[in-house]
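Here you get one chain, nothing else, as structure tokens; it is the form predicted on its own.
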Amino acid sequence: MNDLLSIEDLRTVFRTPAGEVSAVAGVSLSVPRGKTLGIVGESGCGKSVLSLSTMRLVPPPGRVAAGRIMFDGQDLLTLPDAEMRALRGRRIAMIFQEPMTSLNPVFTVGDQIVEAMRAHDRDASDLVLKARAIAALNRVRIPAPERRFDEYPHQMSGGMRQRVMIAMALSCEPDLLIADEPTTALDVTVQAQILDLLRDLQQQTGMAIILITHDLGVVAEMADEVAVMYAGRVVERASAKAIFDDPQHPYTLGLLGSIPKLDEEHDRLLAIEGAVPPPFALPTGCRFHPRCVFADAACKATDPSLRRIGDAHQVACLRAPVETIVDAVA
């Protein structure tokens, strides 16, 4: 399959008083054209840093220390700043978290969309760009887009602001859209509308999508493939169907076990004890072993790498496949 984006052994570090720590530690991923990759995990697993690394927007004192980010045959990490700026927003766009803080409160939403388009089209007139911006607002199903063009972010609901962010990201018709928690803090009705919108726009334009979220329900509805991240690494990667039907990593099992199921009775939901370790205090061996109910002495001594189980299922666990884990604790 023709991959639009291929991330190879990416490592992003931050300088601290205790030395450099890795927020993304050797991640490899790929996204085919026209497909959706879901990246899931708890807060602090490195999902957002991975997306910012892809856009080359990691804030100081962070930096990409190693690896390659191949986009349509180009290594983004080797591009001059001017070429990366020309690519960013035009061919690779991003929907950032928290639309209220991502939008500038002192400018109208129309001015902000026009500004994004102006960065990549300096020859078009203001009237032409305004017409394109209104068309972009209409495309994301904002009612009365001509009136909304002149409104400020505070005059819109959370769902409307999120649609404005999507309109801005899609205004230059990118080949790749990175959506970082696009439905956070939205009620379920608006969330469903946003997901339907992204799916429809993908079908219309053929763009690839990286969907970053902690909501497995969103992933089940949108993703073709899923990468589960933990403590800066991918610990499981497979098709969405395989992740939900046949999870292989104990962390993935824990995430799925914490979701209530309407067709089953539970006294209480499963919970993963503890929290994601900070990058400056990682345990030896497997990074998940302090929270893993299946861990043994080997897990505390050996840091597993991703290995293939089956045709297209990868997992970083010494105890996988899952039948081995079940037999061991039976």
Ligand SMILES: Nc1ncnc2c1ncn2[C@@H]1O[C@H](COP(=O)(O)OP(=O)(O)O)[C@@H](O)[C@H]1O
Given for the second form:
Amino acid sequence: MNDLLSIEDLRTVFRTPAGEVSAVAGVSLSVPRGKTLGIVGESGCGKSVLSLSTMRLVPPPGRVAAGRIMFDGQDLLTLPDAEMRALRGRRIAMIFQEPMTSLNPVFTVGDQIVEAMRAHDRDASDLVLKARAIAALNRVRIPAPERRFDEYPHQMSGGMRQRVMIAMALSCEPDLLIADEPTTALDVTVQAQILDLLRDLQQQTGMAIILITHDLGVVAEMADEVAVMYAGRVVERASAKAIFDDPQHPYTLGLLGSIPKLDEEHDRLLAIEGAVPPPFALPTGCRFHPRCVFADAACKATDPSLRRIGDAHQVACLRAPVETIVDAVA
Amino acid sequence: MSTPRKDGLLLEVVDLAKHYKVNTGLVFSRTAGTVKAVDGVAFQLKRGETLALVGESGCGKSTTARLVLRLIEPSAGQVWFEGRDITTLGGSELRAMRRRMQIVFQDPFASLNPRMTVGAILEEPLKVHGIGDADTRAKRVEELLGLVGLAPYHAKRYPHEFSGGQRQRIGIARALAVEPDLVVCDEPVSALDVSIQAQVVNLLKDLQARLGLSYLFIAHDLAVVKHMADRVAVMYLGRIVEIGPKDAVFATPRHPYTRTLLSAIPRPDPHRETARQIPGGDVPSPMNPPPGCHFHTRCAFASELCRTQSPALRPTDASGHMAACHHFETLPDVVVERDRAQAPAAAKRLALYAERRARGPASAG
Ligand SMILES: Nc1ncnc2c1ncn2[C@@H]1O[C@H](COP(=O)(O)OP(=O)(O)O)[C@@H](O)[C@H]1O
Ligand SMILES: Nc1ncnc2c1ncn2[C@@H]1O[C@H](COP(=O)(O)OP(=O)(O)O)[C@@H](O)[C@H]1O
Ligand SMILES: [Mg+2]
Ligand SMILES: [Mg+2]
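Given the form predicted on its own, state the structure of the form predicted in complex with the named molecule.
Everything in the complex follows now, all chains and molecules, and the chain you saw is the first one.
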């Protein structure tokens, strides 16, 4: 296998007043080297908890309860804390939706990048690190990086702050970048710039990317592989082309039907009725059945697991492909 | 309700401006400059029509919305609503006018009082405007809930018990309580997931068809706008740079900024090669906008004229399509790429999905 990361049956739980609930409920995924895996799903599906689990950064009262996270041949879940800390930042880095909350407002962005670099390179001199930080800012196409080095986060626009975060994340040339909704808070032209930047940097460095987003347009543009998540599970896995050309899960169909298209005139968008159930109020059987237009009695009773439906295409649905459904009563 | 005007015009905004003085310094505060949040905006809205205001954050959309509703006072200009300039109204006249224009906000979480039941939230505007007695108001609340796809028992619940999409439905019901003619929607779906966004967009369209509402629809997502609007106005740094019928603006965008916005949208088609021209850098600060055409610093076609003279909105044809660009006649034609036809398997399944949805009872998100 040439997968850089392979997550096997991961379960992440939170202790709540109502008992222990699984925010990630048995997820298996893999990310090939140098490729981009897009993870899509509505808010509350467990995308962020999954990515924090991969970094071993799940905040209490949450914890990874089961599974394996194989990264380049070693299981991150059994790694000693010190080794995991060394790996974080150096080999796996992460960026988030709101860069302001991950930057410290009282230090200049330059100092913060230098600090991040120093954590992995204790011997380098201040001058060397400063030069490297400016080069990093330059690489993420921040204009006048020497001047920006001395600015505070609040003096920058959202797009510039996200570039700083990317510069910081990539300063140690990680093998894997986890980007959790990196452009959701940004304007569309800034989003386009950031996506272009990530694509170029991937080409230069060969890093793999896990890109979490709820925007299927972003997925189409960036991802090689896609995992669709619903209520803590992966419900469909396929290449990006297959997700759009041969979508199998009714949830995937609903997501696709919800996108307003630029050059199609629809009277109504398809939408998906209802909302994602929280982990403490899951329905019986298939977690999607209460919102599914194809659900029948079997879907209420049986919780489907992922099954192979095509070459490198998996779906967790009893009724897929939906065109084969013959209803008893029409 | 007053008699509709013959030309069907509901709202006309003329030379509207809002300038804010910005102070710096904590001890010796001094005026550092002026933010021209809205700087000479003009548009018209017909009864039953949707005009979309689009543009990136900070371009003045929300300020325009607040000026139209007279929640803030303009620095200059007029807002004509059915032939009366509401910027000159006061007291009871203003109150009567307010009843006819309502607003739906972006953030359904922040805009609903967490300590009030949904029933009380929906009844409040009726009380404020002295409409009905307790009985008729309770009936109206029930009717409003039905109108937005919620159930009567929801009246007893509190906002935190609802999902984001449902809260936005409550926000819409509250806006509709007093039977307005104009609803200003300030990014009503921007904070919602696409699936939920689609429910709310569908609802807004249904309500417009049923109630004959006019919408001033503010958004930054051009694909949503394409779906909702009859006409579109594109704003950049406090000014409208292009306005016109939706089809014209989308098919033959005349302003380089509109073209930039359109090409920046990620398209849901993995077969498409991404090739676009996004100008580098950020939108300049509205405190110090570039002289001449505000967009010239990011425009590939800028000339000396653009650096010195501010372009006025000029008609591009007879359809009401206007652009504020010195050079729109000579810009290269845009090829607005069409999305590839859907693959057969996807098209077939989406059609089945649509058929099932049409069959099933409509329930609320
Ligand atoms: N600290 C926490 N305590 C309890 N539940 C949590 C916590 N963090 C996340 N969750 C729950 O886990 C689920 C998945 O959340 P998240 O991963 O943030 O979703 P997404 O990123 O897909 O929007 C949600 O239902 C959320 O309420
Ligand atoms: N009360 C205010 N004081 C000073 N500046 C303001 C005020 N309100 C808005 N602005 C500024 O006016 C500009 C337009 O803001 P806004 O209308 O909210 O934009 P949009 O809704 O398009 O994002 C922004 O630069 C904003 O910072
Ligand atoms: Mg998240
Ligand atoms: Mg706004």
